[in-house]
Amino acid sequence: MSQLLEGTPKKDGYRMPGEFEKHTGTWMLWPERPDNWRLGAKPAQKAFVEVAKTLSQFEPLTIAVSQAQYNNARNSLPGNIRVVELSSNDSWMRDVGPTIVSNGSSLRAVDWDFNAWGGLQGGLYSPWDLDDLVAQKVTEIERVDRYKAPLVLEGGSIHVDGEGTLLTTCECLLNKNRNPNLTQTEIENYLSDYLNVSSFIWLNRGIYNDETNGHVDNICCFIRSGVVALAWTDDKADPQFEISQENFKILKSAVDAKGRKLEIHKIHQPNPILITKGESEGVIVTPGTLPRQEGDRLAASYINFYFCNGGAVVPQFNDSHDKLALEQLQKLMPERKVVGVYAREILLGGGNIHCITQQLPGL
């Protein structure tokens, strides 16, 4: 039984633990839309599995897969994975899953508006009325009660050092295709409530050309409390560039809950990765759906990887970049397993492996 909770979760003592905190487990959604996944699916549906595959080796998974698609997923998938009916628009269960929070003893849920990362001005697709029901399912099945805020919001929007400490860019939830009725002020006053959090760090923008309107999780995260990952390029001419800068400077004038300066850790960035005239040509064009033009240039980054437990799943691109990134982020996590899979059918949708992964926190 889940029930729907009156109050915040500030009240009430529950907060947001950090990513790379204890997890019961985690959640995953199947794809198989064809007018985002090229081939019906069926390369993203491999890689989708792979990961899988990795992230069950550290922790209980779940995940969520439509009707038509339930027998192809069940067999596709190891049995120590649990694969549940449920349906929705597309398979961004960063985004369109519920955001967990803890009170040390127990778990209850946040669940946002979404709005398919813009609505009707500049949404990736229509209608998205699955998609916003997909938090309130996945709590009634793991039995959690739930908060819902009255805020559009999607999880890939915010990263946490479960100390009090949100990072975000302004670029995404200042975006007026969000909530245009809220001032910065009124949205961290929500943040605040709904995650207990206190102190915010605002980044201007995130990996260029990401067509969430820059997602955080795509260009800067928590390793832990005090220490965060930036995506970087040292290469002047690319776009990337002057954002990478920019944001490493407000990290390197920023102070978190705790009063402390950030240890901040470059991660270069792959090389740019277009889309190709197979890849476009495989994709059904839909009206109100973003189209996969050959020449596009992805928003790839290592950033956008999942911790779980006593691991770490990053993204591979079979670029030079791929060796050191792996190498850089095991340093940095000595305690965990980092693993690499290869994702660009993920990319290729327009997330990576932190947009298709949601954590449930442990206890």
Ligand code: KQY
The other form holds:
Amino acid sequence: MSQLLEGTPKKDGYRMPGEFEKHTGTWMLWPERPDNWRLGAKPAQKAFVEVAKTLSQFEPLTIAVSQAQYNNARNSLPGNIRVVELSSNDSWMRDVGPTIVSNGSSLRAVDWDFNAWGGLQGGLYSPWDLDDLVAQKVTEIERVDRYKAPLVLEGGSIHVDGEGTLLTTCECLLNKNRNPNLTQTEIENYLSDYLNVSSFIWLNRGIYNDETNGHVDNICCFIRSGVVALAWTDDKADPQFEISQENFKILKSAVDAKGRKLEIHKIHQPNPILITKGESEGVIVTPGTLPRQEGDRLAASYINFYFCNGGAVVPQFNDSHDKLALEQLQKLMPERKVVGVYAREILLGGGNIHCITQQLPGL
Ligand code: KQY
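Structure of the form predicted in complex with the named molecule, given the form predicted on its own:
Entire complex below, previous chain first.
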């Protein structure tokens, strides 16, 4: 049972905890659609299994899967992972799942509107009706009561420090393909009401060529309150250079909700990763779905990692920067075990490890 609630989390004393705080568990979805995942999603499924096995060593994990893929998913995943049948249009639990808020003794959910990253003006596929119901279905299974927020928002477009500060990008949240009738102030007011935040850090743009319109979870995240990691490049010829410089300046002058200046750590991104001919040819072309073309640059970033209890699961690309990213992140969070998972197949679908996971905070 999950009740639809009146009011807002803020009025009721609930807040969104930082992802780095304790979790009850994690939810993921199983990849399947052949017009986003090459070769009938087989290689992506293997990568999701690796993420799932790694993550489930740290905390309880549930994977939602369609009826058609139930046996395949169940047989591919170890028994410590709960597999439930639940329909969706694709597999981005970060964006379609609920945002869970806590008052310290109980959890509630925020269920945002979802329009597939831009609706009919630049969205990535249509229809998205099944995705839009995922948050509600998860709250039913978890028996968590739910607020319906009147705002188009994906979980990957926000990060919070759990102490009143929210990090996002203008490129995404102010994009006319999300909430065209709302001003920045009106959007901030909704975020304040539904996440209980009071201070907003607006980065400009996200990772170069990110099909989500620059989700913050690919460019910058909180390591803990007061400390952020920013995707970086030293290559002045890379269009990412200017984007990261711009964001660094914004972070440098930012103050969080507690009045603190931020400690900023630069994490050098991998060298540009392009879609190969073979990878492109493995994806079925469907009208209205973003094509995967040979030579297109993928939005690769180590920042798209996921915190779990006592650990962090970090994308790896077989790139010369992989090791450094792992070492830097491990140094930044010595209390956690930082683990790399090869994630090119997830990247080929348009996101990464953070985008395919959604936490249920702890109490
Ligand atoms: O990065 C994400 N949060 C989701 C990416 C969606 C890509 C759909 N093809």
